[in-house]
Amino acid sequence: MTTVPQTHLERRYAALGLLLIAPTVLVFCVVIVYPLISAVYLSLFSIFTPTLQGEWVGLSNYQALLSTGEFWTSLGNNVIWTVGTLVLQIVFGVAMALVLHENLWFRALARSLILFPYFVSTVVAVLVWKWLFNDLYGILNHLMIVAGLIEFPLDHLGSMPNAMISVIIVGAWKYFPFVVIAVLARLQTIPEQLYEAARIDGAGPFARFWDITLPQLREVLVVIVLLRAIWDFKEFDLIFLLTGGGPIIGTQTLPLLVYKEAFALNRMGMAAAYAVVMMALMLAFMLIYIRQTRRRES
């Protein structure tokens, strides 16, 4: 009986190897590599978007990009927005998370329904909550009146600094859900030995959160703070569906103004350059999230 060189064996695994992994490959560069590659390449002419004809200008595209104020203002509303939504999401989402953690009778319930607003269409979301800020006839300016907040009722998307706050209260009511289910599956793992051991020693409350649940939980936090500044970053049906950038730019985010330049203005070279710019700064937070889950891996 005859047996098969241990390096022909391998060449051969790792051509079966090289074999299986070729349609993951191939589908990674028609979807990510190409269409990268074309923004570049697109960013450096002038293009008129529909006939998709122009002339080469280099890095003048860059250069504009960064002397007009619009790009500032689009970037300083998307750190305001990426910030101020991140931070409602953290905190509504770890605090309905401890509730959920608590042996309540309509646990079950409360954990299918907390998910609602991660799973309903954006659309529909919009939708509803237009109707809830409606200067008119809204239901929240009716309440606000009759609890005497307000006198008169209020433009919630019209005007600045509403439209922001009401656009960051929306986006941190869609995506907090996914905060609680990341940390209600945190909060499962965690020893309730040492929430025993806390009580013996007197500890309250407050304290038993400051030093056990808080430090077990950093770990997870730290991954969700990043995942969530990403897809927060680049976030565009929501706030283009609610006030579509405005009043005027107050709301107008990084992929908003990429949607104006490329299919208002039909500056589709521009528009890759935005583009080209904001995945530079989202490549940021992914190098860091990259680097954390290696350190957590090792």
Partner chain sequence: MRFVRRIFFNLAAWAVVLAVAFPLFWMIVTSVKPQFELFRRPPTFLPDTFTLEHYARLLIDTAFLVYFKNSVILATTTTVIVVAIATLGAYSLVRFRYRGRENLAFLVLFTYLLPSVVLLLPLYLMLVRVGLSNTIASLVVAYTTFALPYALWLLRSFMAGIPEDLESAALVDGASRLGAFWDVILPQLLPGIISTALFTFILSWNEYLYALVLVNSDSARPLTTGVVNMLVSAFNIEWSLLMAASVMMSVPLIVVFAFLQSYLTRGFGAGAVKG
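Take the two forms, find the largest set of C-alpha atoms that superpose within 1.5 Å, and that set is the rigid core. Numbering follows the first chain given and starts at 1. Computed from a predicted structure; not experimentally measured. What changes on going to the form predicted in complex with the partner chain:
M279 shows a C-alpha shift below 2 Å between the two forms [criterion: core-superposed Cα displacement of 2 Å].
Give me the form predicted in complex with the partner chain now, not the form predicted on its own.
There are no partners or other molecules in what follows, just the one chain.
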């Protein structure tokens, strides 16, 4: 609640508050707000990246973008990747949280091991997985052959739909710990009496999960899904490093397309247009998330 400052003291406090926030505002303006506006401005130009020379082209970048198949393909890939990896993250994450909530042997160690992929650098994660996926000497192909799942080594990253599946799986492996920790924190706040009451009422383990745990988790799951959806949608490092968008453009999502336009095809203005459209697409989710947070805070 903001009231109009009245007393001298209140005004002095407000001034101090503004002084303390000033560095933040300054940095925000220089490195975020200004670039954000100039991104939109850039998208109205045709710019050759190496020389950074350009000319005004108005909305024609957007026109071109919407009429090219590559944009739509990338958007499609982006949706497939986001939904695929998100579903795996949530399902696996909730399941793992439930397991870690139980009285597991060496629970702290198990938790650390589960948590680690989330904090490890994407570069490390990708290098390790590339080695696991290696078609000739990769352990994955070896294990799959031993298990009788496949007869010949698979090309995990170089062909479709394997590449997309691989990317989705690595994404799920890297980011599901986020879901685990978030859900685990919420699980620990569910009062034990609820379960005792349910047990007295004769509810089995499944009914207890369905009628108590899940409703209690609903709110935090909404938050997690929104947040992860936003973050997965804009993921660049993991996909770029794993497949580079390939084979051809089989796993190319919008962030990769932006990068390619700007630094491989040297069309900076066009790339900016792609970035702006991508942000516009994400805006809906971002606004929903912000509204959610606002509601929870008031």
